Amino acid sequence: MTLFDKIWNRHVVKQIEGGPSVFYIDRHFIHEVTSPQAFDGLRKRGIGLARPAQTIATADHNVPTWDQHLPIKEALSRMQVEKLTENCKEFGVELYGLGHSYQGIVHVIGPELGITQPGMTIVCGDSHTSTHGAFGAIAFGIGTSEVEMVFATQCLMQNKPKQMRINIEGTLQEGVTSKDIILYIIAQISAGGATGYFVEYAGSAIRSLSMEARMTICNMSIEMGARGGLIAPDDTTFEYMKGRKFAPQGADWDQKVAEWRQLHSEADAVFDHEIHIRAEDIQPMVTYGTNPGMGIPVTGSIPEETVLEEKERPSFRKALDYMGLQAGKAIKGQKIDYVFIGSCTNSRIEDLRQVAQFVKGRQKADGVEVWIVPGSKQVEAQAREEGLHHIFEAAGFQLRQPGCSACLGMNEDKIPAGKYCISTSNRNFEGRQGQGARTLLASPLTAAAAAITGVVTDVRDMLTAN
C-alpha cells in the first residue's frame, strides 16, 4: 500500500456501493470566514457538534496586523471575528482568538501546538489545509456545507482520489529553498497538472528538508490542482513534534512513534502517476503572471507567446497585460514596490530566521515597503526573544502582528493598485493582494534580496558576495 492508502483505509467508516465513502475526520480546524454559515445551519436544525473537542478555532483571515488590542476598524472584518467568538462560545469550541497566546494562522498553529499528527485526517474550510500533510496526514480543504457536515457527524462523503508521487533526488543549490522546489514543480506540470490527485513527495531532497520546509511544499499542492499533498513521517517529524503542547507524552509518545514509523509507502506500492526531478536543476523561482504555474527561474525571461499552445495565448496575454510585463523580458531587474514575507506558506520561525540572517547589516532599498508578518503569536514571541525584531528594524523592515495579512485582500493589509509586490504567499491571482495589485511569488530569501536591492534579484549573487 501507499502511505495514502494506509491512512485512507483506517478512516473509511462505510463504503457506499458505487458511490463515495463515509470518511472519518480526526481534526477539524475552523476560522472566521468559512464557519458562520455552517454554525447557522446547525441552529436551524436544532443540533450541536457531534464531537466538539475535535474542532479547534482561531481568527486569522480578517485580523489586523497592527494594534490588535484595539477594535478592528473594517466593519465586515470586525463582524466576522466577533461572530466566531460568539459561535465558539455557544457551541463549546476551543477558540484561540485575538489576544490569546496561541492565536495565529490556522495552518501554522496546528503543527506548532502538536495538534497536527501523523496518520490523521484533517480538514478546514480553507484550501491550504494541505499544509498539514507534511506530517504524514491526509489533510485537505472543504467548503462551508462540508464544514457543517463535519460539525454534525465528524464525517464527510469522499471519493478516493488518484495518487501521484513526485520524487526529488539530489542536493539543492545554495540559495534554493523548499518554496523554489514547489514553484518549480508547478511551473513544470502547470496549475492544473495534478488535478484529481493526492500527491506524495518523496526522494532524498525531500527527506533532507526541515519540517517547516516540508510544510511549505505541502501547502502549495493545491496550486497545481491537487486535492492535497503529504510526506512520510520520519525522525525529522518526530524531533519537531516531541514536547509540543498537545503532542503525546511519556509512554504514549513512545507508542505513537512506533505506530507512526509504519506510515510510509511500501517498496512495491503503485501510483497512478510518478514524476522524477533532479534537485540540482532547480533554481530560485519567481512568478510573472496571474497563476502560480506562471513561474520561471530568476535568471530566465518571460516566455514568448509563440511557445504556447493556441488555446493558452489569450489568458497569457491577459495576464501580462494585468501585470504590466512583456514577453521575452528578463524577470531579473524588475522593480519592486512592496515585499511581503508571511502567510501560511512562509511565516514560521525558520523563515524569519533565514531572512534575518540574510539582511543583517543591510538596508532596504529606498521606496520599498517591507512587511514581515509572523504566522502566530508564538512565532512573534520567539522572533522577539531571539532579537530578530532588532535586525528587521535596523534594515527598515516592519515586524507586524500575526495574521493572514497581505496574502489576500480580506483585511487592512492591501497592496495598492498597480504596485508590484514580491510575496512569499501562495497565490498571485488578479486582485489577490488588493484590487489591481501585481504579485510575484518567491521564496523568503528571494523576497529579502529584492527588499535590499529594490528589484528582482538572484539571491545567489548576494550570498556569494557575503
Given for the second form:
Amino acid sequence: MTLFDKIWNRHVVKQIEGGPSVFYIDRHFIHEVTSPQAFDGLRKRGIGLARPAQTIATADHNVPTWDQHLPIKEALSRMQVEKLTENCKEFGVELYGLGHSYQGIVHVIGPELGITQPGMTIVCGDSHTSTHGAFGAIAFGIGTSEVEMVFATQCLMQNKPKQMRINIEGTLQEGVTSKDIILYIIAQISAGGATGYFVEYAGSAIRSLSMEARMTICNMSIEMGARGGLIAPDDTTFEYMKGRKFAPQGADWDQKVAEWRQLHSEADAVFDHEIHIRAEDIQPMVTYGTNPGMGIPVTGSIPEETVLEEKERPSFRKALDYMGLQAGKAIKGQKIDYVFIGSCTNSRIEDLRQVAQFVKGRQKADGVEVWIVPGSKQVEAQAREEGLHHIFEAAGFQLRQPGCSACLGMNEDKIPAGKYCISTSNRNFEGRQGQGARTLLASPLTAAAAAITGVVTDVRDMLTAN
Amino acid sequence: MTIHSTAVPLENENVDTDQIIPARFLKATSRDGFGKNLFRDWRYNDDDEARPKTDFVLNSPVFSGKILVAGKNFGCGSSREHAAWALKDYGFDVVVSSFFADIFKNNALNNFLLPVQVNDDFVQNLFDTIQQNPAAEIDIQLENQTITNVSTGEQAHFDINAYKKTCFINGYDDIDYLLSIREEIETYEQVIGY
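Mind giving me the form predicted together with the partner chain, seeing as the form predicted alone was just shown?
Every component of the complex follows; first up is the chain already shown.
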C-alpha cells in the first residue's frame, strides 16, 4: 500500500458502483474569492454549514499589502472581503481576517497554526492547496461548486487518481533550493505531465529538507497538472508541529505521533509511474516562458524551436513573443525591473531569513523595485523580531504586509505591462502579475541575487564571492 | 442528450484559467455575467472592447458555435470555477480537447459544460476540418459517448463515468445526492471518531 492509499481508504464513506467515491474531508480552508457563491448556494437550498468547526477562513487574495488597518480602497475587493466576514458570521466559521494576528495566505497559516496534520484530507477553493501535502496529508484544490458540497455535507465525490512517485536521491549543490527542485521536475515532465496523478515525493534529498522547503515542492504539484503532492511525515514533520496552536497536546500528541509513524508507502507499494532524479543534476532554475514547465538552468539558454514538435511551435512562439525573449539566447544577464518575494510558494520565515542573510551588506540595483510580502502576520512578526526588516530596508527592499499580492495581482500589487519581474511565486502565465507583465519564476535566493545585480544572475557566483 | 453544432477552433496548448478569465474579474460575488470577459486579454487590445484583436478566434466573423475545440491541457492552473462559468455564459456547451486539467474538468461537469476528451489525431483532424470549412458540424451523443466529425464521418468514443453521465443528462446535482445519504455520512463520522 502507498501512503496515499492508506489515507484515501480511511476517508471513503461509500463507493458508488461505476462512479466516484463519497470522500470525507477533515479540514476545509476558505478565502474571499471562491467562497461567496458557495455560501449563496447554501442560502438558496435553505441549509446550514454541516461542520463549521472543521472550516477555517482567512482573507488573502484581495488584501492590500500596505496600511491594512485602513478600509480597503478598491470597492470590489472591499466588498468581497466584507462578504466573507458576513458569511463567516452567519454560518459560524472561524475567520482570521484582516487585523487578526493569525491572518495570512491560507496555505501559510494552516501549517503554522498546526491545523494541517498528517493523515488528514484537506481541501480549499484554491489550486495550491497541494501545499499541505508536505505533512503527509491528501490536500487538493477544488472549485466553488465543490466548496458548496463540502459546506453542505463535509464530503466530495471523488474518483481515485493514478499514483506517481518522484524519487530524488543525493545532495543538493550550494545555492540550489527546494524551489529549484520543483521547477526542475516540472521542466522535465511539462506543465501537464502529471495530470490525473497524485504524486508522492520521496528519496534522501526530500527527507533532508525542512518542512517549509517541503511545502514549496508540494505547493507547485498542480503546476505539472497533478491533483496534489505529498511527502511521508517523519521526525522533521513532528518537530515542526509540536507545540503549535492547534496541534494535539500532551498524551494525545504522543498517541498521534505513533499513528502518524505508520503513514508511509510500504516497501512493496506499486505506483502507476515512477521517476528518478539525481539531486546533483539540479541547478538554480529560472523560467523564460508563459507556463511553469518552461524552465531552464540559470546557466542555460532558451531552447531553439527546432527541438520542439511542429504543433508545439505556435504556442512556444506566442510565449516568447509575449515575454519579449529570443529562442537560443542565454537567460543569464536578462534585465529585471521588479523582484517579488512572496506567495504561498515562498513567503515563509526561512525564505525571508535566507534572503536577508544573502542581502546583508548589499544594495539593490538602481531602477529595480523589490517587494517582500510575508505569508502571514506571524511570519511578519517573526521577521521583525529577528531584525530582518532592518536588513531589507538597508538594501532598499520593501517589507510589506501579508497576502497573495503580486502572485496574481488581485490587489494593487501589479507589475506594469512589458516589465520583467523575477518572482518566487508559482505561475508565469500571461497577465498573471498584471496585464502585459512578464514573469520569470525562480527561488528566493535567485530572486535576491537579481535584485542586487538588476539582471538574471547565477546566485552561486555571488555565494563564493561573499 | 445530443449536441449538434459548428465549432470554434482554439489551437493553443496549455490554455490556463488565467487566460480564460483573468483574476481581476474574480471579484464578483455571483455566478453571472462572466461571459463578456471570457479570454478578455486575448480578445481586446489594451482591455478596450472597441479595439478587438482581429486575429483572435472569438473575434473571427467566420467561426461560431456551441463547441470549443482546444489544444491539449486545457484549463490548467488556477481552480477558479469562474472559468467554467465564463465559457458556459458565453454560449459554449462543450469543450473538446486531447486532455483537460483535472480541476477544470470537475468544474465543467458541475456546471453542465461537457468536457469531451479524445486523442490528439482526432482533435487535429477537427482543427483541419473547421479551418477548411467553418460551417462544418460536430455531433455529440452523450448516451452513446460518441463524437462525430460530420464532414469526414470520423467518430470517436469518449469517457465519462456512469454517475456523472446520469447527473448530466438529468440535471442532477452532487449536493442533492450527498444530502440524501446524510445518515451514512454521520455514521462514518461516529465510526472514525469525530
